[in-house]
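Only one chain is shown below, in structure tokens, and it's the form predicted on its own.
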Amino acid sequence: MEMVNLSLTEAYALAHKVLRGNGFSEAHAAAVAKNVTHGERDGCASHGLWRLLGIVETLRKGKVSPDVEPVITDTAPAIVKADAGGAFSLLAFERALPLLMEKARHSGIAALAINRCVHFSALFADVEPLTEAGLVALATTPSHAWVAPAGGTQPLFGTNPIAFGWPRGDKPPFIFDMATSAAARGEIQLHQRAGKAVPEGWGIDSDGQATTDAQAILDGAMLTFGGHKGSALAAMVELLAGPLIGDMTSAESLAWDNGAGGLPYGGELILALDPTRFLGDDAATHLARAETLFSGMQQQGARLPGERRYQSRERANRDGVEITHSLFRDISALLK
């Protein structure tokens, strides 16, 4: 397969080109052209440069706004809201992460809702900048109904991710970042873009039945991770991400988007707690108990989560990233 090999500053050029050249006004353009090119740089093919086929279809489908102002409210002492106002969700965190960290450090604990958003995103770029900032984050959203309850056949929950960040000091942060489906939405389209078979449990067809076709599964529906457990915590992602924060459900979001094809709409929630407020002169004492936690994962022979994503991430600030010509084909055909 022929790769084009692109170093970061390039494949963020290429996505900021496009972007401003399909109507994105400065500042959701360079949110927006940072978030993918850091998915690809992390190893995220998924949430990386393949995203701009998606965000440019949903601008031109009318489901998002390429250059609404988020208006950001403090509406208690440890709740920040950010109205996104129907634009992509990273402009909006961007301008309440300030708040957001404050808010964590006087409370110890705070949280930011985000409303009206349209997001496509990894979770693990929201919590990696609290841990970088001392603190422990924990980040989730539902998306378009995709997924079928344990036990059901017909498409109702997102792929309602969740993320989480424990803060290190000078080693990479822990971080994980998991769809309580059996798989992202996005790595059961790029199987079905390279015609290739997806592993077994990852989604049934339209008529209820077990498939390894990805088309299949996007037509049909998609499977929670290990049945009624992932079941029940891509429930709570619902709750939490939805009416909680007075935004939509999965199935909300897909009727909105009424058979256009855009990204979900809906709303993220995003805490952040400080363990020097609820640590205070034993913090340092604690968080090296937590050293002892991951160095004993590691001797048993396992590996931390994200471990891989910043051994990529080193791999590409050194040789950039590489995609299919046939992606980069695509993309830059987002510029005619």
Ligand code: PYC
The other form holds:
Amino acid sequence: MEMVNLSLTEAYALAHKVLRGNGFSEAHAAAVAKNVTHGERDGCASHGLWRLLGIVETLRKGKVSPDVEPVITDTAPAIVKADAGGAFSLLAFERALPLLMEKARHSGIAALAINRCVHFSALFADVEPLTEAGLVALATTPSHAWVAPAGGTQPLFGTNPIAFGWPRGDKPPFIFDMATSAAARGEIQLHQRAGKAVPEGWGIDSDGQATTDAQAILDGAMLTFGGHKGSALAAMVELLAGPLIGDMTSAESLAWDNGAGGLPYGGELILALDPTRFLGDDAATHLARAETLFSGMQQQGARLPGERRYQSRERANRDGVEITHSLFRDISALLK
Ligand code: PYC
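Counterpart to the form predicted on its own, namely the form predicted together with pyrrole-2-carboxylate:
All chains and molecules follow, beginning with the one already shown.
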């Protein structure tokens, strides 16, 4: 396959140019370009530059605001609300982050509810700045009804990712970011683009039959990971980042889309916890115990979540990123 190599500066510049050229404000273009560049840099192609296609399509279908400014509200001692006003979540997150951190440091725990946001981005990017500030973090969001509950055959849940981060001082944080579906929808779309079959267990066709045909799954239903366990977690995500924060479930998001094919619309919940508030003078002792746990994992040959991402980041910082020529061509065509 013919590949195009881009330095991270070039990747960001391409994304930024596409976004500005399609009418996104400077603030939104910068936030989105940074996010998709970081997705590509970190080896997460399903949330990398490829996303620009869906981002611009969503804009052209009138399903995302290109320029509305988020409104941040201090609603309770430990709660921040960010109204994204129908724009992507990323700028609202950026603008609300300092107040979330301040509240977490003050109370030991704080929550940020982002409402009325269009969401496409990997959640590791939202927990990482919190872990870098020494906080424990959890983020979650529903999406569109694409995933059948365990025991069912009809899409009801979103891919409903959960990201968790633990700070590790000067070491890279412990972060996992996993869809509660067997794979991100973006992964299935990338397989479909490449004409490749997906692994077994990712989804079913519209007759409820197991299939490895990416298009049949996109037309049918995705499956949760881990059967009823993933299904229960997916339901939890619907509740926490839907009704709890007064925002849409994945089924409501898809109904709102009304067949336009835009990206999911709804809420995101982010929790931040300050270990030094929980532990006081004992914080260092107990954070060291966490390191013992991580070493125990590694001594058995287990990889810590995020390790591959950091390796990919190091490589991309040095060598840039590679995307297929066909993707480069499709992204460049968005400039016309
Ligand atoms: O790829 O799972 C996914 C996804 C979620 C929201 C938009 N895309």
